[in-house]
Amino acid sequence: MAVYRAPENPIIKPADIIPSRDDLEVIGVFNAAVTRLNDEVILLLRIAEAPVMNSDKFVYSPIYDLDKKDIFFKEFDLNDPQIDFSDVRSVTNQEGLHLTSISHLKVARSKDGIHFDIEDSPALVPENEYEVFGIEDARISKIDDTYYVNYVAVSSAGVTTYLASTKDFKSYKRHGIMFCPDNKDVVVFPERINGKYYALHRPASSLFDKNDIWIAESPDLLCWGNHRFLISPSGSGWDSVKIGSSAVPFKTKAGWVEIYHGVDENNRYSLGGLLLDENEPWRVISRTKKPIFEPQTDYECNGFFGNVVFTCGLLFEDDKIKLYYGAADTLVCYAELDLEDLMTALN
């Protein structure tokens, strides 16, 4: 499938960003949510920071202290056999899994979608139980006059989906858990239908080891229920170790298409596309055999986790499919596709 890449890709990176504090230091921006506002095309970055310590011993992990509301580091040795340190995003002893950055949210604004002015101060950072090993990965779903705003929050308590509102992204209010362990890579329709709520999200089982697409539906979007299997992973190709939804849908009048990621035996990110019925969102009518969009270029392929799209939000205006994505888990960059050649694909 044709896919343009912006010539300023990337439109983001560390660099741009401010770290928050003198010992850490900013080592992705990443994962964006997407909406406009008025004339502005909003981001809300997902910013992660690792403590700044060289040390040939020691790995940190960076833990928001609620009492003293502040972030500690905790040390873990490299030389302990029994800590896990094969994943650079984690370490794993027998505590559990600690990450080794924390991150938070970050707006940024733009006129033209390409050159983003980035504000100083944190939107949302971390701030309760659920939340001490840092917020991530939001989507934001305009509903009525609201900006509703999901993201990861992630804690000892395990993989939570959060809820937030603002009406206009300078303040915010919490709502709370949305979905409980482990469950991420929620997305929200923009519109209710028949009076619902929908949202795709994935649980991970850990008996069963599946990583599948589900729907439910909410009367308020806090409870949710009516809870139906959607999509696994397909067993082979681009898509055949995980899944789960990326950009919040957006209405065709074919019906309603989800950008979702998929991830090879080789740890790969890759996106692709589902085509759901207009009326009846847990029908899905048609599945990208082929991923739409995967990595290709440098900064793609190399970053602090190499091989990686992902997507958090798009806009679609004009008949194209805007794609704000991650890259290699450390930069943002921008895409466009055809929404007809996604429909061809589709079909």
Second form
2 protein chains.
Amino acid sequence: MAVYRAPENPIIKPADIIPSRDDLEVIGVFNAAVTRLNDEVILLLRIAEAPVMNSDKFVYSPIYDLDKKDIFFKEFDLNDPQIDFSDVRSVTNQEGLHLTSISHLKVARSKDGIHFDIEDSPALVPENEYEVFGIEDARISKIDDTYYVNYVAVSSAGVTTYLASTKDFKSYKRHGIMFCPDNKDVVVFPERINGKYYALHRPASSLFDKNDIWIAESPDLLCWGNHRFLISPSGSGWDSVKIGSSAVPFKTKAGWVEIYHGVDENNRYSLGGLLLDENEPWRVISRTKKPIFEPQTDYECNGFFGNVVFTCGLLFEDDKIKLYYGAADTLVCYAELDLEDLMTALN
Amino acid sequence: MAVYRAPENPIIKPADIIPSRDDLEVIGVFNAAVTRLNDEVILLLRIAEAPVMNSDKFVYSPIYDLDKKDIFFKEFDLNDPQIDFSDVRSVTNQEGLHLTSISHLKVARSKDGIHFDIEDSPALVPENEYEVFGIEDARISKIDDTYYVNYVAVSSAGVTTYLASTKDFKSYKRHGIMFCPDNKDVVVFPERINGKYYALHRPASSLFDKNDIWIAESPDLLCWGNHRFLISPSGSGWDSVKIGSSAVPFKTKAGWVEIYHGVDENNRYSLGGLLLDENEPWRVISRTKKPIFEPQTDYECNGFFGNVVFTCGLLFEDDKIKLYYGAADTLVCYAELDLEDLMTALN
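Output block for the form predicted in complex with another copy of the chain, input the form predicted alone:
To see the whole picture, the full complex is given below, headed by that same chain.
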């Protein structure tokens, strides 16, 4: 499928972000939520920071301390054979999983959708017991005159999805946890369908080794139920191991289009398309057999966690899919796909 | 703590139940939900059935076939070194977990609370894709004039909790999945608190190896959110490995009392008490340090899965906790505890 990548890519990189503390460095700015507010494109960036420490003896995990209201560094001995350092994103010891970076969310604004001004102050930072390992991967769904923001809140209690809202991207209201552990990759449909809100989500069944996409309904956006299974990883190829919703769904004449991500056996993240019935979005019409977008460029294949393209949001305008995506868990990039091409792939 | 066990125990045993098919045997009747309807005590029994097959070569997993609307038996070769047969309740191969029995729910009625008439026809049997491995461990919460029944629905999609309701225990309405995979041990508070419904539940975080009790709120009993963490396994002793809510909470002058179960390193199931604030049930007031009820008798220590006492329901009457409980995943038994003793243990 033809993909237009902006020649300006990456459009935002770690060096564009001022670290929140002198002893932290920004290792990634990626997986941005996107919406329009007046004449501006708004991105809600995920900023990942790691301790600035050149140590060949220890790995450090930054954790938010609720009492001190600040980040401290937990130390892990690289020579301890009981500790698993195999994934650069995390460290696992007998106490469980810890992350090697801590994320928060920051707003960037643009008139042309390519050149962004990044705000100095963060939009949302960890502040409660469910967020002490960081807040990640926001999605924005504009419903009526409110922008609903859901993001992943991580702590040793598990991976949850939290709901907040804003009208102006200046002040935010937190509403509570929408989806309990472990659940992430939540996208809320941007309008009510037959009077109900809908969301795609990705619960985990460790007992049955499942990472499937489900759909749920809600009367109020905070409480979700009538959960229904949608699709599983395909078992082979680009989405063989894991899948999850990525961008907020958008409506077309053929139904709701969801751009989702798939992970293969080599931990390579690509994007595919899913078509859902307009009025009964729990009915799957079709799914692309091949990925519609794969890591190919140097900035997608190399970085903090390479071979990753991952989106948390897009603008669907003029029959174009304007995709803001994270490359290699390091950068914000921009690409365009034609709806017509996607619809052909969905047939 | 002093526990009165009925001398009639077990009050219901597998031989009291007619198998649903000639090639199935009832291996357990246990983990009954309980309520009162007019002058009767109603139990919603979990009936577990397994294939009648004396084979030293194979283990069989009974699964409901949605097309044929009947149970078939899946075969597992005992000599296959790739298959894990270590837990008598399940078989795990490369496809995932399968159960060695399949459960459905049946009503039993009694005037005196000890001698029960068991209905011939089942109340609820597997009937949809989320229930093909069986439906288990019901709880009943009477709210206004409706009895809400939640039960565990098991399939290869995961362990979910399903909502149904009845006014008479003759006809039932299914409402959908309340809690997505993996989530079980759900108990719904029997009245609204400040206009909202509340439930305790047990989500699983495999990433953080957590099996904790959480609380959620709901406007309609089907959709749940504002999830909040309540308590973890203690790390040592009787509830060191796993915990989960058991009986529907009941209200006392001191707050809501929840009888929950704990599992130790030897897979021994005991019961403890948890006291929650009357108006803000997400606030934990206290928790019993020792179990209030442990497997001790022969019928609790020996059976299909020994060393288990497990309750899904009780009647709180005359300051007595009238506990219906499953013994060794095989039998329904009855015990009484004094509220005063429990309150002392909760201090």
